[in-house]
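What follows is a single chain, given as structure tokens, in the form predicted alone.
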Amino acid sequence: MTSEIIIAGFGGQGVVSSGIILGHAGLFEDKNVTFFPSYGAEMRGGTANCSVVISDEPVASPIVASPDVVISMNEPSLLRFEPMVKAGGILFYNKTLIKSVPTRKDITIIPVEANAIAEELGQGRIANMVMLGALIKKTGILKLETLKMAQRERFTKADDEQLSLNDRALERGYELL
């Protein structure tokens, strides 16, 4: 099975970190993985997206033109990437920040109050972790415990309190679906 994923938002929302975490988790589960980031020169506050492919088979290219899944963290990303989702695919969108309602009828649309949940947990910047938890619950592409290990691999300088908070955000996203 192959899953092609695009995660998009603005710099500072953890878009690229989310892709790296998914990639590490895929490797931990002995999957074939590609990761391809794209972001503007201004980084924080500028546009950012990444493509992640996780597969049981070798991956020919990191380029994702028609993703199975899109995670959209902000309004411009929803407008840009909603049309690209494969028919039958899944669109997760950050309902806290996105006021538009996706219009496609041939995909599964999942609104997630990612920023609101992150704020409830005490830190708005972990909204990406909420989205990752929802993603793996809905798709089953990876295990929750593997994602927790992968976020520790990504955030090696974080203290135990931050890592535990990230775990709680992953769990909350996972429990939503």
Second form
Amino acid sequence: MTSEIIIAGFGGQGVVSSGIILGHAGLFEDKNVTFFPSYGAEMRGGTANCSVVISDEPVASPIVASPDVVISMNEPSLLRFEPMVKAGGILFYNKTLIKSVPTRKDITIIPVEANAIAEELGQGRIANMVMLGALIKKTGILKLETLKMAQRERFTKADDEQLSLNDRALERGYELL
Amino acid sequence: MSEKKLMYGNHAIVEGVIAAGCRFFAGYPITPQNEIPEFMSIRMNEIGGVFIQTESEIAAINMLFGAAAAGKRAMTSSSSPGISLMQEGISYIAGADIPVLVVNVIRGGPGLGNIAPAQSDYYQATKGGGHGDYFTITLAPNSAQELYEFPKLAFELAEKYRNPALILADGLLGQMMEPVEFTYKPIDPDTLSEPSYALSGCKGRDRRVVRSYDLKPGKLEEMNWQRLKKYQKIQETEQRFEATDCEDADLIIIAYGTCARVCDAAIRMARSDGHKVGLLRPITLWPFPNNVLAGMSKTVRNFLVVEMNMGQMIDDVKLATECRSKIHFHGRPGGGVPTPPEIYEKIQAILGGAR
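Form predicted in complex with its partner chain structure, per the form predicted alone context:
Below is the entire complex, every chain and molecule, led by the chain shown above.
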């Protein structure tokens, strides 16, 4: 099986971190992975996106033209990436920050109150972890425990308190679906 | 089997260079290869190597010349405009028959261009690049794993033939993360023997001279003819490639680096629809894998060249196939990156939708 994923949002929403965490997690589960970030003149508050491929086969192209899964963290990224989702694919969108309503009828659309849940846990910036939790529950591509390990691989300088908070955000997203 | 680590392509190069026993880096920053000097500055500091952020690319390549002339494995990296600045130095190094490693993480050009992935420095890499009659051994990796493995190969080839070697990557390969397995035991530079030309201090022996010229009448011509013999030997013995699904193919795609990855995906789409398509991936761009292509062209009627440029490899493909086959082209210059569906469309157009 091959899953092609695009994660998109504002710079600073943890879009690139989310992609790298999925990459580490895929590797932990002995899958083939590629991660490719957009690396233009990105800055905090600008737009950012990344492509992640997780597969049982060697990954041919790291370039994702029609993703199986899109995570949209903000309004501009929904407008840009909703049309690209493969028919039958899944679109997760951050309902707290996105006022538009996705219109595609041939894909599964999953609203997630990512920022609201993150704020409830005490930290808006972990909205990306809520999304990742929801993603792996719905798609079943990776295990929750692996993601917890993977975020530790990504945030090597974070303290235990932050890492536990990230775990809880992953769990909250996981329990939503 | 050692453990795999998820790494940026640019970081994989650094680990590969250090594992190859290189302890000298000089370079100047430029996107999309900045992670190389950044990580190199950390790693060289850890292992007691030399890292110099120079005042310019011209300084970097000349420091490289000096370090390599002293008999040490030495490398630099840059991206397209920076590599252009280094051409004078590369020509001098080629003229002095000194092995060095230069990594080019290509970006869109010409001029300042952009910072997106490209393959538009193919001519520059494979046809000499600077002034004078010379060639540089040119390797084209297509994964983070090869970015880790090729520095060692590049140094070995460079030293075997006393010639500069290039690794040609692109912005995508540099910026992408992939699992890398550290497949070989790191080389201790102290175990590398001193080359015969090394300027290592002549106390107790005759002095050695490293230079790219000889002013005696006729001598430079003779030096050039000598060098041609070396180039012929490299062309005879060092052609490297990977051929996938070519045996029964009606159409063979020729692509290297990132484009080979994208074409691989397109070929899987085509094969699952019953189209017989194969992939020939040149691993050495110079020497170009002429022999395998000449053989294929006796039975295969259609070749498709895919590059992130305006078609620079077509010349080499036409020479190798001696115009026996039809050469098609799909290119994305100026920082464009092709997608698998876009290549598949081209495949279908060539094969006329025939199964």
